[in-house]
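Take a look at this single chain in structure tokens; it is the form predicted alone.
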Amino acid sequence: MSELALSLRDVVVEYRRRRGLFGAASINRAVNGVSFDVRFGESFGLVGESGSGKSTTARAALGLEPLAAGNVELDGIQLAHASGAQLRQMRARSQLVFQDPYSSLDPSMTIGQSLAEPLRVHRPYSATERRQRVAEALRAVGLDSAQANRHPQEFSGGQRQRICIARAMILDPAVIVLDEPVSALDVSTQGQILNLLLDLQKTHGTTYLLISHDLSMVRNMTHRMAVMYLGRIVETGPSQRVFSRPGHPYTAALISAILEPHRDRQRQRRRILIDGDMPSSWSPPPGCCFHTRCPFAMDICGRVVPATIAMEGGGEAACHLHTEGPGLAGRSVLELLMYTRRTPQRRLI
């Protein structure tokens, strides 16, 4: 048996439109080329900013959005040669957790007929057995199996969204996307629903796939990530080494823009600045796509796409400052900051 869970290979998803009734259709590649790897038993983050692509990524690894390129391969099974069987065996071996627990559950339905749903359709339980397992899943996300006849109103966002991690939990899926799964909270119920998920994946070996752009939340739920920019992954690794030693500048500047606790340290700390927005992935630029925004930019980031590159501490990273320029061989890009400290902060090389 596999020990990946989930495993995308160069995946791509297109959008099309056309400017009026007889104009050219135009493509739009949300997603450009997308691979990584996710092992059983492991949680693995995929950040970056809104619109780089990381929540149609999901829904791609999911089957829920056609592939123009590549292929999904969840446990076991490939999504491109899947038959009927096989698709309805992946979905219930994937599960989703939205952003919103508010419009996550069906207001007409009680909480133990939308947990026992996924039962119904995919299990061939008794309606004894569904209660059963209900009263169970209930349980094990800390809320009382007597509430099962209650309706979702009747909850807080916290205890909507525990709700919504056990019907995902209820058909022991192989992986569990989580996509921005606090955004919606306040923050002490966002530590209560993350030490949940934590304490869940000790008890059960759940496997998350968990999308957000909250990097402090990535750092300490994951054991290893995977940062997008305009629907390219730019930077891959340990979480550990991609937040102590970043090898991208987009990964650097990200992470420069985490606020420090401590006030001292927080004044002493190097900033790297981006400017502008993020270009339109209608019209991507050339070369590497994040050229236009890199403080490090050179000549040669806006021809070519730069290739990936072996990090020392494990992962990739796709950035020309590993071959051109400083030569950084797969070392951290902060090592350009340590002879740069009375520059300006912008194109710093």
Ligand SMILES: Nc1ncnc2c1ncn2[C@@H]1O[C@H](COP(=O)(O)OP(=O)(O)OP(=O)(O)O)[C@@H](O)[C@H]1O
Contents of the next structure:
Amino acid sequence: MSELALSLRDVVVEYRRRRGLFGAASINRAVNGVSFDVRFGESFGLVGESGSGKSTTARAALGLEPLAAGNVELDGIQLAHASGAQLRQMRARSQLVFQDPYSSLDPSMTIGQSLAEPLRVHRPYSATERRQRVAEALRAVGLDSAQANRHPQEFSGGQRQRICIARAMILDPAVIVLDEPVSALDVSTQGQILNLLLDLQKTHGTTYLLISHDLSMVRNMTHRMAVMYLGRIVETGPSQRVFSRPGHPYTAALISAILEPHRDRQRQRRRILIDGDMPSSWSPPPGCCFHTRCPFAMDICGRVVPATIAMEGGGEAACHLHTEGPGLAGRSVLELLMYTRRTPQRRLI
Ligand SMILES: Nc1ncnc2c1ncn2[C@@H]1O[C@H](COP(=O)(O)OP(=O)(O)OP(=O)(O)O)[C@@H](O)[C@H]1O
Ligand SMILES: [Mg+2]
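Alternative state: the form predicted together with the ligand, after the form predicted alone:
Full complex below, order starting with the chain above.
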């Protein structure tokens, strides 16, 4: 058996729109050649600004978006070549937990019915076995199994997110996609849900693809991560390495935006701030997708899409700085800031 729960290779997802009745169709490559692997039992983080393509990538990974190119392999099944039966199996082997626990549960069903539904569709269990599995799943997420007869409206946001996690876990999936799983919850509840997710991973070996704007959370929750910008992955690697020694200016800018003034005084001096909005993925810039906002942009960056370069400490970054100009050769872009002796707190663009 493969040690990969999920593998994306050069995945492209496009949205199309037509201007007027006879206008030419324009194309939005919301996901543009994305590749990464998630191993069994691992947490893999996906970060990037709003609109960078994180949720679309996740939906493509679960077979919920048609692929314009590339391939997805989930638990050994190739999406592009899957039969109807294999696609059904794939649906059962992957689950999605959304940001909003309020709209994720059917208000007309008891939570016991909501949890039993996937078992009824995908498992040959008797009603008694289903009840047992539902009770176990509720207990696993810290809820009382006697609450199975109640409706979602009777629970708080945090409890509802526990129920959504129980429902995602009940078929023992190869991967659970968590798309901003705690951003709708208050801060103290957020911590409880994140601890629950970590506990479940320890006891059940669950595999997560965690999508979040919250970089600190991704640092604490994931083993490896990818940084997305305008539909592309600009950097991947072990989360600790990505945070301590980013290989892409965009990653460095995202990280420097969350540094705490007291704890990270040393790195604050090398802070990178980016201004301006991300360009639209309907009309992306040529060359490196980040060059219009990059403080280190060189002539080549506006013309040539950078290749991915292996980083010291693991992972890859797609940036010309590693091969052109100062020649970082897989080292951190923070070294570039020292090398160029740029003024600290440089505001860019
Ligand atoms: N159904 C759709 N039809 C057309 N365009 C879409 C659709 N869904 C997403 N997009 C576009 O695809 C791009 C990526 O969107 P996506 O929702 O994947 O980003 P995201 O990184 O998840 O953002 P956020 O952090 O706000 O959730 C955006 O340009 C968005 O406008
Ligand atoms: Mg999203």
